[in-house]
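To begin, one chain is listed below as structure tokens, in the form predicted on its own.
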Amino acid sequence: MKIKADILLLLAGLLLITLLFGLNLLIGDVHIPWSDITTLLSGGEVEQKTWSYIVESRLNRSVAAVFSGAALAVAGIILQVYFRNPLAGPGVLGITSGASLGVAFVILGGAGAASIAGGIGIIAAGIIGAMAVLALLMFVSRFVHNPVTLLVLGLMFGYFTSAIINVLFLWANLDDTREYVLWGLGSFEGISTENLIVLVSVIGLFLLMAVFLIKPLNALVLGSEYASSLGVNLKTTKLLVISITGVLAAVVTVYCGPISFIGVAVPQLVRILWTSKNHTVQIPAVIILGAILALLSDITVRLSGNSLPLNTVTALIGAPVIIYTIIKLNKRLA
């Protein structure tokens, strides 16, 4: 019965994504009838020629929200299991800050650096920054076994990278500073079709790679020694964790800015709503719930007339979940 309930919950989640996706296409400053939206999506034409650009922008924004939310949620659950810490996530452990530092080196480096690096350079810089912080955390985790201490170290890495970014502001001009500050607020808006193809392709590939971590994650829940006794290759698992979580967090950060709370909050919500602890169920569940949370956040931003930053909305939704998790952890330790 519990398995059936989990499957039904997954199907309900897919239905909710479809409804929210459609709602995201409807919401905007310009009212476009649903019949015209479906006509444009099917390749037809409508009387208002400008509507095609508006629908394309809304479609890109909605697709980016779905894949970004899924990517951050999957990265979050992998990190929480690997570090055995329910508060671990790309943002909390400083991985997102590492990606932000890479982006800052390109954007705040001035017009010369931006023109030399280009879009590919920003992506590469973000991935290198994210993986550098994650690799450093992996190295430190060999000597620090307390999950709370490791979490604090991750926060310190995040503060350190933020300090370096603040130093870079000293050499940046006003336009570059404004561009970076706006990027740092987070947004699914303004992603071109070409960039969206890159975003979807990279996230899709690494979400598929996450399937190979299902068995190791199920074993790692009971500890690394138990996992090793079951034949799990810990070195290969570590490499997969670094590459999958690093790239997922970095790509989302590069294109959408440093989005907070989704990576930490979604896995906790999945553990509350789904009874199964098997990651064969939990991985699809975090993908679905991550997409739902990202779409809900984006819809809220659009209903506010884009006056609310995306990170503000994700914090309003995610922070109460994290507070609840901390309270629950304290009850267990008491």
Second form
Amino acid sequence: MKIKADILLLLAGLLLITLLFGLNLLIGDVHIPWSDITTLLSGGEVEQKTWSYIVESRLNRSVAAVFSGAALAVAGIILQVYFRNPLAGPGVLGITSGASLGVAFVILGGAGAASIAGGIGIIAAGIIGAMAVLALLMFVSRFVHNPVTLLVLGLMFGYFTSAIINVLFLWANLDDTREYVLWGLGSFEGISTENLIVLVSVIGLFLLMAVFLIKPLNALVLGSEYASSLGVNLKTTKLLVISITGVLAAVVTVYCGPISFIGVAVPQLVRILWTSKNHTVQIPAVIILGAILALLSDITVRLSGNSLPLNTVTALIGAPVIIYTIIKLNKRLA
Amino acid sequence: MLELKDITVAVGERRLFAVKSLVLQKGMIALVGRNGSGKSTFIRTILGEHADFSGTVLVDGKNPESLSALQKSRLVSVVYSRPRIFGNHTVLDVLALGRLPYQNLFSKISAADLHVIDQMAGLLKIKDWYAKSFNVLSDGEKQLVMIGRALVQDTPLLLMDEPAAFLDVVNRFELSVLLKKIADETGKLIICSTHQLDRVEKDCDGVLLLADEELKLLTDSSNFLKTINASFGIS
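Alongside the form predicted on its own that was just displayed, please also present the structure of the form predicted in complex with the partner chain.
In what comes next, the whole complex appears, and the chain from above leads the way.
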């Protein structure tokens, strides 16, 4: 067990997050010197008054990227181990689609995200949608044992929910439809400080709760029968899996849109890079790598002058990892 | 260690088997019966996972249904027929999973854990395999590691549900000899369901025979085969 190398890798990851975070504050159409950025961050004032808004917006999207990337990656590793499926993730299993459907009902129903009732309603609807899909998946997974079949089912949930959303468009007015379509492209841009506080505190809380899944996940790699014989309470575990992955995926989806590929790809990369199989190491590792990939994606989006949608960038990174996994999976099954 | 009193086990409408009284302390016990006679259900009943029965089951004096999963995991360990793992674990990683019931929230492996792992791996002569990847082992080797994992769990009772189902003739022979050795050296009670009868008289201290809706304990080792064959109607 090369514990030392694993810890060094975690520290290197933290360092990289800090660097990328700083870079994301620095780059942009408006050139703001680093000294002015630090002055603004520590609450001081600079000559150019408008710069404070620019720095605030860059800071917000960077924080949103770090927490969203971490949340999606943790949801991904939990789902992969629980379903014993290297292709599982909040996006491919249709959990973000469930959250999207909830969001669609609220936005297209006329309550804008800006109003307070709309804000709370959207979060609640997103979480309900995500958990409903999860509960359905857990029920179906009793009868489905082939990993690829479960994936296809998730994709079908996704198509089904987008079909329902398209039907909802029929009744929605043009502004609501536009708001929904823009949201659906996925972006860390434009999140308000109030919403960011909600995102950070909810994700922070549920990432902490993942501590209670460390031992169950360690045991579940052997399957649920063995896990039970190793002292894992399967009912409690199931409830924890539904609530943690459901809330994490839903909160990200509500504020940043349905972001694909980070949830599936990050756990795969962690399995390659880190040696320890203990989720005490693997969960922090996916948090760090998830944050890094999300920041990298956001930096790419910004370097393109905000013209590339976030999901295009995550697909460029994530899709090759998934293809590699499917090839590896087929070798093992053959 | 294991006590059954006035047990009748059923699956839905169908009565599987009954036993008046059965007490087992230690040793290697083979669980023999035809397909569908209730071997797996017997194992699940002891684990407290099959509730459709009447009578009393006591594991170490306690009713397994009233124990938490954690309490049970320190009394009973299990080996199933098909070893599968999700992830690229090494043999040492798999063996270490057996220590889970004794670990804190973060599953840190202590020096005491490593000591138990070394001891059991030594008994099975698989210490050289620690760094090997579990997924590249042969079926026989995998099953040996899974038995090692169950031993590392350090429980007085080991239940095995056809552990040799996917093993070849040589591996079956070696497993049978090994289980007897483990039972003798550790003083544990091992109950192992099997269809392989050629070694029962040499390697088993007793046979639990499931036939004609009854569970009987045979203890006269020189007559195991004769009695089993007679109850199956083959000679």
